[in-house]
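Only one chain comes next, encoded as structure tokens, the form predicted on its own.
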Amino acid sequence: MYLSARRPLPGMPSAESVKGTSGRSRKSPVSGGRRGCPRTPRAAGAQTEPCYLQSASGRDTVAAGRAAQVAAAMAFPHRPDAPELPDFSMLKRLARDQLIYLLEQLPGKKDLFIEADLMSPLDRIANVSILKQHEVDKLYKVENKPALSSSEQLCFLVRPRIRNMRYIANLVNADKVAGRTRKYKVIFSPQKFYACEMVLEEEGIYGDVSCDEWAFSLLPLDVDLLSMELPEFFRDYFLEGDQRWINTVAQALHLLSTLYGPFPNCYGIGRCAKMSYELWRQLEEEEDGETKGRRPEIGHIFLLDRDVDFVTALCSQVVYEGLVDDTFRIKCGSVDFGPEVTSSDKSLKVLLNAEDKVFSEIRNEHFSNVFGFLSQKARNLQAQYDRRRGMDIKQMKNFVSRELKGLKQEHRLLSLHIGACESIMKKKTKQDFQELIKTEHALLEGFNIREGTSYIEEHIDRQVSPIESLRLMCLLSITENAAKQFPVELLFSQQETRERSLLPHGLQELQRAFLGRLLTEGSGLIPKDYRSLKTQYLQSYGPEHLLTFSNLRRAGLLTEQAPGDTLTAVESKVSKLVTDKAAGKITDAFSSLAKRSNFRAISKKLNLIPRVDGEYDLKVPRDMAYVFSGAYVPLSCRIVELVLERRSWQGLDEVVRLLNCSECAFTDMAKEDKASSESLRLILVVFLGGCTFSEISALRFLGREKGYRFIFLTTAVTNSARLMEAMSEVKA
């Protein structure tokens, strides 16, 4: 039998049992042992489905008899009347053609040195056979060891990093010492930085190498997902304050508007979003003729800074694609499944996108729904195989030539995803994921903070994972705040109020935001808890993590409550702001303050914690909260939803103030008039600093409910572990 190749998923029938199934509903076993988790009878040795896979408000058994209904719901990821997505394969062709053009500028055979970070993206654009066609002889990885290339021409494909320039300089200088003459070409991706050229000059090899740019900044990972593959963007900007990648973002947006028409409606929130928008507008104005008169294909664009919503990125993911990412690490749209998944002694690299029929139907689903779908899928597949019985020779020939290959491919994919589910179940059950999720939900809701703190302390003492412990501490810090806002006007005398009124409106608002931030007390952990957790962490995982705490504080991820400024100090700063009309000085004053969170107030204002009577139905979710088991609506997604409803930031002034961010909105009526009703339902959401698969799934759900289609552009796909690793000074 075709489906007997592997052990069946818990709750999923084997090939033999599928064959004999007569449509009776079957119960999917659920684990017990924890409060709120009833047991159901199961066969000896059967695996169990943990309670954390059920909804936050009620943990009941999942009937596999509803699998057909679930499968039907999953089969339609968007509404039939939803607009068609643009064809982003053009971006791949453009990138490939430009790379080939750059390689051919070095005629003849050559060896290509590729930085590790570029290998996976390059493989999606131009595989080895394409490179060989254009006289690339051997491929080498840029690493800290001598190069053994014997070629007379060397080409380097690298990110614009100082250490790469040192590597190239050492190789060229070693050739000079050996009296060897070769040609060297450096291709920077996605752009060339002046600092890199300066290093080459300092090393005395600037005249020996030729430099070019490969403007590869948009990689289509799926039909609706574009990535810039810049994971360093988050640390560089949100920790170091390095703005070098903003130009890359602006260039990417300019390329999209050139290829797919102008964007009539633009919205942004966050300082990075605002700078990217302004630089992009400059590029548009300089080359206005390229998009002039074109009909827009995408009606709206959102630019969102990652630090607007840290909470969503810090939460554990429970949609299937998010769990696969957390467990196996999806890299550049593909994942390496090990022997525990493939049921063989080899690993297998699998591309995860809409072309995978099984994956496309379960990727956005809560994990508890996946079992019923896979069970029904196995039955349907077996039924299709069984059709061959009783066929005559002609029918069998048609079956083999038209259907068999597709059925075998579907069986292979089904087998892999069953294995992935089993592996996720084993790992998460071993990690006591249920208790972890319960603690996260309590922190989000602001309940049982003491119990949550005790759980984190136990997590640290057991040395479960340094990254996981940091994540939980950050989530506790951001969600535990009781901010008290003082009326700004109370700090001004009548004379100062009159002087303040003479300031331009923009500076008045900036000043108000600054003071509101200055007078927010209680954000972060109370000093006692902060010092206790920090001490326990350093004792458990080592003092080398000390600098990591400094990074987390600077980024606003893990902060300690501090007493408010004295009135004298406040008056001094207020006086300075009133008399100093320079906006730059006010911006400097902003950056001198530690970032603070107002999550509780924002959560209440935007109803991020749904209040539902009874159990939250994860099979037929009512809102975007399903991506966190009904416990929390992603803040970033809620902002997109509300702005789309209003077509502006109107009515969200208080939210923007609580977020301590600047917002921008721009509508070009001339372009909007040219846009079709279909294009106005296409929305591009740009995440600066990374986005999670949970956010992508939530917005896909919103699109299905409202008739939109969302397109995602991110600097890189991220999750809580990647976020913490970017902040860590201790590299694994």
Contents of the next structure:
Amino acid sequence: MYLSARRPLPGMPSAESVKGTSGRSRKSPVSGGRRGCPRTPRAAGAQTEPCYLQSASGRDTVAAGRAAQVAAAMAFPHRPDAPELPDFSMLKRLARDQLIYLLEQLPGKKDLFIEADLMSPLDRIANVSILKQHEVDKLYKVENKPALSSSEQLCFLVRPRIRNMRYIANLVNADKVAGRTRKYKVIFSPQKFYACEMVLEEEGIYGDVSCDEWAFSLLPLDVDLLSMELPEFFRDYFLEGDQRWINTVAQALHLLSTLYGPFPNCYGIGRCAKMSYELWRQLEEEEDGETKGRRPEIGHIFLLDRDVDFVTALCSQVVYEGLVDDTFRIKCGSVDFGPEVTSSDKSLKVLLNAEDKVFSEIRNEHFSNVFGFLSQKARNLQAQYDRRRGMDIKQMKNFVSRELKGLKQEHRLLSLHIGACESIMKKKTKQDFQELIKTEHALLEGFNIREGTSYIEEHIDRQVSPIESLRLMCLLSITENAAKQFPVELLFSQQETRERSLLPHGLQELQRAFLGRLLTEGSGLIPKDYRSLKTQYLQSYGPEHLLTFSNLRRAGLLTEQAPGDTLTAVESKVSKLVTDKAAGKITDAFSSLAKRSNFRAISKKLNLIPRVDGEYDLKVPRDMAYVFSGAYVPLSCRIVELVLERRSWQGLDEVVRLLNCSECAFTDMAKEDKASSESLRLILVVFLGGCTFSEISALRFLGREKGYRFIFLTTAVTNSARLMEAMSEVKA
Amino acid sequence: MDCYTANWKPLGDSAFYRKYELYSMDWDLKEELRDCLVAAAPYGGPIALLRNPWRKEKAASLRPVLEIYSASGVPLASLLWKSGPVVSLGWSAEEELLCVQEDGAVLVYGLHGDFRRHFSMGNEVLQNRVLDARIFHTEFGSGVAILTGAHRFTLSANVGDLKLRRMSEVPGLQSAPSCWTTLCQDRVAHILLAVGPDLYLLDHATCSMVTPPGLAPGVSSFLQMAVSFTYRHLALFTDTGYIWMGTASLKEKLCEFNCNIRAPPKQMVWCTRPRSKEKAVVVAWERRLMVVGDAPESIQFVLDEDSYLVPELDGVRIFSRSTHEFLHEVPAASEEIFKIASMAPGALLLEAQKEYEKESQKADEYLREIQELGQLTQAVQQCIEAAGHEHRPDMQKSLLRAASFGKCFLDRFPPDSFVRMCQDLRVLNAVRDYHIGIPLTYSQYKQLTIQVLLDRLVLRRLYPLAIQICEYLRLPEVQGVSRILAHWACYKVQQKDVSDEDVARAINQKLGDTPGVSYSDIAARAYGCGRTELAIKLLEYEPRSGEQVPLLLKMKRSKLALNKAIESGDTDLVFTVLLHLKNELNRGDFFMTLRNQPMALSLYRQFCKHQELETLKDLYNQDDNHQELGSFHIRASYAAEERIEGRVAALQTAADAFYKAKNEFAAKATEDQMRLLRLQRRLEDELGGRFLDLSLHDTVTTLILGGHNKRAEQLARDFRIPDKRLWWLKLTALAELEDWEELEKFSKSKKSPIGYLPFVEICMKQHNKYEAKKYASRVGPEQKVKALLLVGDVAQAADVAIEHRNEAELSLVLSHCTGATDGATADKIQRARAQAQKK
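Requested next: the structure of the form predicted in complex with the partner chain (the form predicted on its own having been shown above).
All chains and molecules follow, beginning with the one already shown.
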């Protein structure tokens, strides 16, 4: 696709779009205010049956009078004594300077080919005018069409993917056939992979292009959210077992520690976390001395693999920001609100971050509160407009020059978010969202499995949505193992006393771990359901999904209970292993076992399903469960909470065993001494494989309660749909 | 003190020149220097001699011999010259010896006579032979200029980056120029040559005739020309015995001198100091040496022996068979202090110190005198500076002592200049030692920098001295000690007589974990010497796996490299090895290697998925991974194959694979898909329209929408579509067709397995309230309220809810009560609630 030089890239808020909205508000700011006014929470509720969004018990009605109090509570997104966040804009500057440097390496006019995935992130770093300043003439998107560029110099800004290399190779080879010589430069972001160079070589153009790296791996999406913008990390690592991005993660961590001081305390859980940590340490050691003596700014860092907690990512989100993501898909920190939201014929790109005053106050709120807040806000706004009435000319002049712009801006945002809310309501009520949430909660709590299963079956039969159906199946698979809850501890003591004398120590350890695995095999769907659901699914959505299922199985998202794994079967397996006495065989047996979830036991151990006495008040939440209407505390966040409380994994051995993950913790006393108490309350949480807005909201809540401040670093912001799409095989 | 200035010779009014001995030569030369080709490197560099260069006899004993000596005459190397006749020798800036042969080939030797490489000066030179050649130094490195038999010049400004440049021709040139030299102006090398009375300046494009300004008349030929060390000045010696001195740009004349000797001098070189106003040229004949400058008289020396001049930055070195001397202008500071009857502060301070040592009160007098003039600081500085220019340690000491003495009477004299001078002199004295033989002056040393000096020591394999200097000067390890150790190690691995084991151990013992030492570099050197085993041993010490891998690959230890790469966790590295292995091993071995390395395997699979699908299949095949093989064929069935037969065949293969993998479910599903595909094909043929690639569900729906109910039912039976699905499917399809009659018939065909609420829902979705109401009545009691609400009958819904006495249902109805119309209903519910609570 050719993007003309004048037209802004998609992803850049254009002058027109801004003008359009201001024009709208010019009509009458009051009428806009009024639009929001009558939507008191009660009216909103009455209109659309929102009880599914209110609480687990679903019986709460909103007391309109408390809206003001809530608004006041929301006005403080964090405690006043919470530590200041580091300034991450430096990361942007660094990335921009490096890009400019790279562009200058190819002096003269050039056309820039950008990979679609990189457009939005690039836009956050350097806009068109900056590119123009550095002699970028025209911009093109990398896609499978012949390029029409007539420039003598072509520059490609791409992710290190093989298909991009083919694209470039085709282009260069076409030029060669046409007898044309141009200069080509490929800039890989965030890094170059050998495989790519290899393809260039195979295509015979290695000598014709020059390669460079743009080490841009950290994009600050918000004051507390850094994204690596690598959605493929999830599939590459957790499905394909491809570890190449780990190096990128390690590099990113290294960059952070050079910029913001060393991290005195590190915790991690999961294989990927461990590997990233080790690689990162290696980098630090190689460049030892640079960070020495620096005061740590961030006291703790927490690395978390996505496969430690799939459940949270699979749940429907009900916090505003998450809901907006689920409904409209937030892309690189901004969202495209369609005509149904903007109530005009244009869609509008809106940046969602802390700078949006309206959004920043509602982003972490349960959806049922949002309308209340917005209407309150609308009323306040109206009052501020109304102040004009009694003003004399001088005051009016002041008002117009100082406040009006802010008010108008606020007004514009307010009407947008009200529009978004309406649109969400419409979409969600259509699909009988209440039933869906009820089913989800039942699955999380582990009862009414049968009903859940038939609900999912109906969902599939009606062809509601392939992705949604898949998500529910996975949720069912991971949470369902209530049927066979072994008294794990009991069995262990029996087994151990019996076998201890027989086994050498190392083997004992192995056996222990192995037993843990066997016992967790209870999870997954029972074979009958597994088959019938799959059959239904294939009939509805096409046979190619056979591959999707194979993927899901490999990733441990949708599995089948191994039949006949009763207590005796376990015992016989163990005794066979004992007689074999070959440690190698045990490890073989290990790897043959797919990764299994053990959600029920973990949930019980960590108290993830809060006991509800009466109603769960979503306005003044008690715990992180509020992000799922009080029904479930996100597992990932709970782990972070507990480890931070203990400053180690101590006492969590059982949980770690159930999670089937390796954990690591590392405290550098020397650095800890230098860390101020302020910095020790600043925590970097790294999600490897993506995190959801619900998790972010939950941890922000935790920070508010405990006086922490969390910074999030994720390979990409994700949600259930993105996870499922990553696992899906679709016909090309 | 009087005798100290004995060797000072005045030139004109303002300058003194002195000549002192550096070494008495250690060598034992049999020949005269004039029988040899001689080349000495600047900055106290080594001397190369080629004996018997012109002999052509075959007798081995009379073959030319190339010898290399240090500046003190300590032999460094000696080798029999076996190549072609040599025209000229010269040293490059890196202290490599360049030997220009008659055929234009340039052979490069190391300091120790080790052959490094050779290059040619081009075909033209080869054809016309070399008449004369010069090695010259510019800021870019060392260059070679050649005069060919055709009287053309070819030059390369940098032998490290060989770019041959053929200079333009002098029109009508018939004979060889009487003399010529290279000039370097505006960063470009030029040639200046003299033919008879004319001077020509050549570059690669132009040839221009130039005339030196103010040249005395009557010159019919130039016999010798000399360019200064910095290319700033030029001297011309004419056949009238007249010397013209001026700038190299030939724009300005500095001075002239008539020596009245018409014999052509053997050598003529500049002898100036940087930043000195005095310009002087040293001219050498067989037995006479003359220093001429801007003065009516010249300084004359008699040469006892055949001598050779080496121009230096700040003077001229003169060596002969027996001695090595240095001739230079006396530096300002020394002159001030030592000049007879000098009253300079430095001179007074030196005197004061001497008196002080004699315990004489005169010391106080002198000191007072300086202090009264307020020149003590200056005095100390003078002494320090002068010390630097002294060659003899005792003089250095006495000057430094004076400085130190003077320092005591000064508050806050910054000590670093004194300390640095002491350190520098120690280093200088150490390298000037005749065992080492690098006679650097202080100015040369400063110009050269300590780093280069260290490099030169390393080049001479003087590792211990270099390390001592580093330690003494406290240089950072990375720049200093460890770099030298690394060089040492690289030299060590070349010692073929020591066993691998010992060498590796010795190296590790010395180097340990010294930062900045790259074991892989050393290993690479070892491998370069053909000691692979040693290289592997050394690599074991390398902490960074990333550094080990490339070398291991080069040494064809690919499997070891793969292990190391995997250990490193750097996937890119693994990939490098993988693709290397792929080319190196045969396919079977390659796959076997992969099998033992899961990480590598998954990486390679990823690559194959994009680049080599067939290989992927082979990989699965070899592993007997039937599950993945099945998946592979399924993907092929819709991605690669176009024809229906091909697709079915691919699916068949997939099904077989699934059976082998004991995945009956997948196998069955695949077989179903084959059946479906065939059927869809038939449907397309018979009914037209598009069926291929629809899911089963969609196929049936399409059939119903097309009005082929019979076929649809048949299909549902064949594929055993469950009742529930079929009902949903039919219901949706019929509603979409708005075939309400058929829908009603269908609803009555038997009891609905999905209840009747869906009927209501779907009808409402198609906005047919009338039909919806029909079904609402048939909805079972537990969903009745919902159904009634759906069709919008709030009042009836309220009645049912009240009847059921179900709190949840009541709330639900209540929430649907909107506006005034439902006011009554709402009241009714509230009443019922109240009643229920009472009970």
